[in-house]
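One chain follows as structure tokens, the form predicted on its own.
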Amino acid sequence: MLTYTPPMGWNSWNTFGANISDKLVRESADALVDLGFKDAGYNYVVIDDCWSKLERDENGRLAADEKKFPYGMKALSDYVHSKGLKFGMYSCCGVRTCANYPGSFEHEFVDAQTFADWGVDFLKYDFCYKPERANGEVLYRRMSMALRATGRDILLSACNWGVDNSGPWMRSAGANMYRSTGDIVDNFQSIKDIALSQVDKLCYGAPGCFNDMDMLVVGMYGKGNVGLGGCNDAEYRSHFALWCMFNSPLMIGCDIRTLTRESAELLKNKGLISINQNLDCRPSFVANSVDQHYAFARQLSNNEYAVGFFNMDETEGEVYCLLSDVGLTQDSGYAFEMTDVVTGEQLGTFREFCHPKIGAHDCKVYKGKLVKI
């Protein structure tokens, strides 16, 4: 199995859009080494669309962009593996790419192979001008089954967006991740219309194949290709809490160069991966919510429990979840055990129900062990 937690890792398109090069992913994978990021988890260095010429080259085949790759991607690929770290690239299951250049669409199996033949390890495969009459389902079966046909281990990013119904099919159709919904932005709005959209939808993600709720927005604060209007650090703590309790794939989308250390610290706490990352990989469901505060629950392995307490309104308020909602009964004999997952704070037993108070747009994340009393 190419992945059996979500996978973790860094894509070029939040930030830098079209504006990429051998130099800037370099340094990118530079830095997930250095700061503490592939210590931490993160190992796909994944560049996003527009890395390609405009046209095919007089084989038929894929080529990189010179100006922006004057190496060629088989050498950028061996410098991101010599640091430890996996490589990923983009196409489309469409006749162009979102940005309008060349897609896959009919060139699967060939491109498959000029992307194993460059070392490739990750690869997005997008949606965008897809023929009318042509498949979904089928052009990702397409590219799943030419993947496979390489030999090489290659995992299937797709990005469909949701459309099609695509969560009880993605599985099947070979994809290891999937996008389940529109692109985001670096506002709260768009961190709180994604999350909320998907709490029906977290069923469909299990090892092997994720609901990806599209690349992280943390540290970005309003720059880059997708910085409309930017967050705060509580903002950002949230966005980062709700992909974790549900299960999406962790990719960075900010300049990692150039991180604050709020954002470094968040993306690297060890309690909330510790969640996203669980080897039982069960969904959360929603344990209470009550206008816009939230708490969702999810059983961990261990006899373990992650509560996750969401204040998505504009003021300061208690989130209440009644443990009874999760599966404790006061005459259990058992209690949760609970710490802080992003302060570390232990902060003893519960038995009826927790309500943290917590600022607008904030969060807390609480693991309770459970405990005979």
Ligand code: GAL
Given for the second form:
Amino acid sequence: MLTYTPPMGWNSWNTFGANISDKLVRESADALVDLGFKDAGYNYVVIDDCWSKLERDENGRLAADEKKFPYGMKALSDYVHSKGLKFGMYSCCGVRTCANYPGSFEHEFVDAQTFADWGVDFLKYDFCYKPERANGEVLYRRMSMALRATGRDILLSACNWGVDNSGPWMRSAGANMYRSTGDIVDNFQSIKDIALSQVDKLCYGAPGCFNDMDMLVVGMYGKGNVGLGGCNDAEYRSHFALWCMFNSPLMIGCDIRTLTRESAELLKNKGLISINQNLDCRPSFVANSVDQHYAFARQLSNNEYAVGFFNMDETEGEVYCLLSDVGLTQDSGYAFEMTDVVTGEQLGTFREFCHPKIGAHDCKVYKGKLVKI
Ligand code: GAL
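Follow the form predicted on its own with the form predicted together with ligand GAL, if you could.
Zooming out: every chain and molecule, the one shown earlier first.
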């Protein structure tokens, strides 16, 4: 299986858009290693749209823009691999990419071979400029087959934004992750809308193919290509915790070379990442929702549970979770030994409910070990 747990890495789009280069990708790969992101699990370095020439070369192949990538893609891929990382690129199932570069429609097999020749390990595959007559589901199946035909393991990251009710068919089409939402922007409203839109779709994510809630905006603070407004650290905490609770791939979208200490620590938070990467890969369920207060819970391996308390309101408040809604009865003889996964603080034993006080747009995530009392 190409990916058992949600893929993790860095993608150029959120911050850099078309403003990408060999230098940026090498420096970002260096930073992933030097700043400990690789050790935390982030191993894909992905170049998004705008990397190619505006037209195919004389042999009908995609060609890198020489101004942005003067040494070519194979050399860059070799560099990324030399750091122990994996190399990702981007194309589109339509005739042009979303930013109007050549797309892979009816060039799927030759393009897949080009990517394989360059040592690509991950292909993000978008949905713009798809001819009316073409069936999107078939186009994803086709690129999946073309990638397999190369004989190289290339992860297929489908990006059709959840249209055409893609949840039920993306796994069978061969995707390993699939964008189940529209594009994120760097503000809390966008984070909240994306997260809540997934609640009834989380059942489609499981080992091998995960709902992708889009690249992270943690650490952007309003700068860059999708930096519309920016968030504070509490909002980024909720964003990252939601993506972890909901098993989304974790693709960093900020400039990691200049990241603040708070954002770097959040993105490397072992407790939250351990929930995202939990081998049971079970979806979260809504344990409680009252107005703008949400408690999401999920089963983890080894008799553990995660409960995430999210205050999406504008004012501080207590977010409730009755543990009977997670499954625990008072006469069961069991209780939860809770730890705050963000701070590591041991919280004691709980049998009935938890109701942490949480600031506006902030969250707390507890891990509960089921113990006999
Ligand atoms: C969008 C996609 C974005 C980004 C962009 C590039 O369709 O959702 O994540 O890849 O295209 O043009």
